[in-house]
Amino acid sequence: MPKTPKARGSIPSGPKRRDLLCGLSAGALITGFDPVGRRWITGSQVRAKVAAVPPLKGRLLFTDAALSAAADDFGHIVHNRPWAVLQPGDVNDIVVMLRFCNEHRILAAPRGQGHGTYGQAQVSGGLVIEMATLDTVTVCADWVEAEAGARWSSVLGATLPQGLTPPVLTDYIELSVGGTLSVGGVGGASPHYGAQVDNVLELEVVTGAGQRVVCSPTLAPDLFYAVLAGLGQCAILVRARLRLVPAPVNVRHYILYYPTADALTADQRLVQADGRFSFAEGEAELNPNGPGWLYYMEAAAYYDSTPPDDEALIGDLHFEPGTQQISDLGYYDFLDRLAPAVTFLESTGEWYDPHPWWNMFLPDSATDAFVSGVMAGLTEADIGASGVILLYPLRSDALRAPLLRVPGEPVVFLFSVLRTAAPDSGGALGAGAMLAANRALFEQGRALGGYEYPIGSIPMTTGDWREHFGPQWPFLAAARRRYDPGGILTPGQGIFKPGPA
């Protein structure tokens, strides 16, 4: 059996039940919201027109520590401070608080693991809903139900003992289910199975109007498809039913080096076309022996007991002879392969530096020239000592969610420049310079027919978003008007102007 994390089954790991039942005890002096003064009122400031806070099973926090945490994210660039933070004890807490917010014109946003890079889950003067307290995971036959605050590592902890796995995992598995489904969720298995949003069977959501709704491809499909990769604009995802596939026991892991980006992408197209690998991505790293960059394909073949034939898998590829690295790992160890790097970056402090990330889906026909041009001008200072460059192909027909925007060519490449702005480590540029560089790359890529993968740090206008969604804009705008008529949800994305349409 593969090595697995400790299964958590359906036992939440958030606040203990007795703590949740304390309700507002941590902020007992707060008695309501002043809709005229636009502020929370304490017991010593009671006024006739104060709107009483609804009863909650969870906690509504107003402490400086809670508000400061909610005003930060993995990007450490944007800092919008909310008025309050909700740690829900159950889904009904989200229902009643969104109704309260809708009535009093208070903006609100869900926050998963806080892994946004540009304030996407932040709210200036509003309510942040910490989804991590809703993390139940339950396996049923060939599907799993996970609350939005559950991490993908916890999902695996429940499914792997049953010999099952989600078909697509992001490279970093400590992200929340709700977080990745709100943007798309792509990984090295996406050429086979699409994005994570393409493997969702059913959702439970709370709309901006405070309605609790179950939706699927056949039940309220407009809401279902407006939530998947919908960036939190119409409803807050609280539970997802996800498809499972049989989990392998072992993984043969390949690292294959190439002298140029063009050489890498040529082989990437080949292995994507014939599907020989279970997983395939690409990466670039600074050449330690001279100027420029080295490129490599990271590929994996899943198996149970009989290892694959190396010659059959890599014998016709054009990597530099003698550079290949081949190893065998347990399936979970492979999925969690970033954990040591994260631990190291936490120890050096670089994990907590600003992360101005840039990600874009490029049409195949424009990829080689664009990537070669970008890489020729990149230095370590442009991406930071712990920056990462990713490049890998996807099949556009496998990416079916309408709001996950990709070019129309049969093959698209995801090109990512994951910068770390750490001036004291490696002489990296500051976050401001990196943001400007991101915007310039975005405009260049968009002119070639590319689309932002919206997990990064790119200053965007409403006009940019309208162009991004293109023919899907009327669909998203109509869903917003129907399901969030007050326009209160997730303003940090900057897609719609807050307030009623």
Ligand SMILES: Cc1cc2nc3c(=O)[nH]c(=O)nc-3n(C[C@H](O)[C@H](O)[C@H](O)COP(=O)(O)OP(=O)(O)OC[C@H]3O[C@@H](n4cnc5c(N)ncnc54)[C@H](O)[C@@H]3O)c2cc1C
Given for the second form:
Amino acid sequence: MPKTPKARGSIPSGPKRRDLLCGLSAGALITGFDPVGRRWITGSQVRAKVAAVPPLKGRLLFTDAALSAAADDFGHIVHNRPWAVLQPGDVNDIVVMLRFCNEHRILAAPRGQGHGTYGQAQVSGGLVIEMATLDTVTVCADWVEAEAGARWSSVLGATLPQGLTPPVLTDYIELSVGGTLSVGGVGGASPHYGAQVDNVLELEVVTGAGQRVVCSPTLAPDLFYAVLAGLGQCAILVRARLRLVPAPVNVRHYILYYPTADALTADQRLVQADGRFSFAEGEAELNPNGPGWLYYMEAAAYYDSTPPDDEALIGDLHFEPGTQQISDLGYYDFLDRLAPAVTFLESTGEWYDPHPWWNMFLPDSATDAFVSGVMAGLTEADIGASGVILLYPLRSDALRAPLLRVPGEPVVFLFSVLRTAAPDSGGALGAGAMLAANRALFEQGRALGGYEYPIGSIPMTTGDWREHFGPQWPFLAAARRRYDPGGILTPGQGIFKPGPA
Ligand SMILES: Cc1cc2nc3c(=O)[nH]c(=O)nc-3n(C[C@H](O)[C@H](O)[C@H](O)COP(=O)(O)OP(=O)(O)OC[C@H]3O[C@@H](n4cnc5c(N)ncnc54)[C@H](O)[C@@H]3O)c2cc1C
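To complete the pair, please output the form predicted in complex with this ligand; the form predicted alone was given just before.
Below is the whole assembly, all chains and molecules, this chain first.
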């Protein structure tokens, strides 16, 4: 079922009555917070005893449009409305507003591009911090400094002219740096380079307590590793120093079809083991000529001027002969390959339909049986006409960030059932039924040693999260107590009870 808005009462009450203090935020909007009435006060309403909002370089918004937008995301399933939206003018705006929120027990969450699918960046009756206004990108020697609100497409816009690229990109590059680093960020290059979080050299964050801190593997490492794939529970990431590698000029792109999931995964294991491709993923699609599903490997070989040898790359693979599709394209066009599909789905409206997405990392040993079983029972109606099935392997030793939880076997598979629900449908095609199916699938996968990749829409309890983080739970809980002692950050993930531990 969709999450219901969290009650404000979950934050311990008892705010002090304050004398009238008026704050002036950019745009000359007089703003205060009434700690007794638990509401923001603006303009001529500032009569009662209110606490001033500190002066800001950016803007604090209370308009219906701003609050409604912050109460929505790519999932269009959860709608928790905040009281205010901050568009920070600089990092100090986040510092002072988080201190203000702590003082008045107001929950807060950073929002990147809002492409979570289950209210992860939402706050019922609190403050949403729209990171998109902090989007500066500066290329240095072989790294790039990116503010957290920058999109990966902008990062590439700065690095590619220097002949450099982040080693791992997500399939969709209009996501924010802060948004993907807070979940992990995996893609077809991950078998070589790990997740995006494994390619971060340094972070600048604002902790839940409102402290601005630089951290790295050697500088406050507990904070660094609590923020990477930390789902926004301890601090807001404001700047990341990201590793870069030489960018290729061209990409040879292969689509190879297989009749069964087992046949696909057998070849995926082979190409992952010898690392012959620069990039490799896999998908399933409905068989246009009969019942069931077809599977395909999507692989890429990067090159500058000399094209790769097709025979050497695919000659020993077991795809269905004659089904191979081979094309060449520029590196950026390859990274931006979803753009035409997104434009199409925007035109049909399906981009704006509910997206109850399901993602899990499965142990290699359980993958074939589990995937075959799931796919045997899955129809187009279960995922919607624009639904997507992803299936590809990763190397667990390349995934080093402690909070990105994956099975312990050397090879793990990402299996994703990315559903699109019929809008306003309470039936089998609706989001409610799909959420229930997601939960059931999650329980089956977890019983086999799988871990949710937490970007989707699976109703979770605190107990589920405790089990998810397993041996890392004490680390995360301690970091939360230390860096967000007021427990105000990112309640939409549903990991900790809001408020002081
Ligand atoms: C079309 C599409 C394709 C995708 N493809 C991939 C893929 O190939 N690989 C992959 O790994 N993922 C993929 N994802 C998932 C995506 O990486 C996550 O949903 C990601 O969190 C979205 O980034 P965002 O900027 O929209 O974040 P939001 O949805 O705005 O936020 C997500 C979470 O991160 C927190 N957060 C946001 N900014 C910060 C910050 N600065 N500091 C701390 N916490 C922050 C939010 O509070 C929230 O909890 C895809 C999603 C979509 C919609």
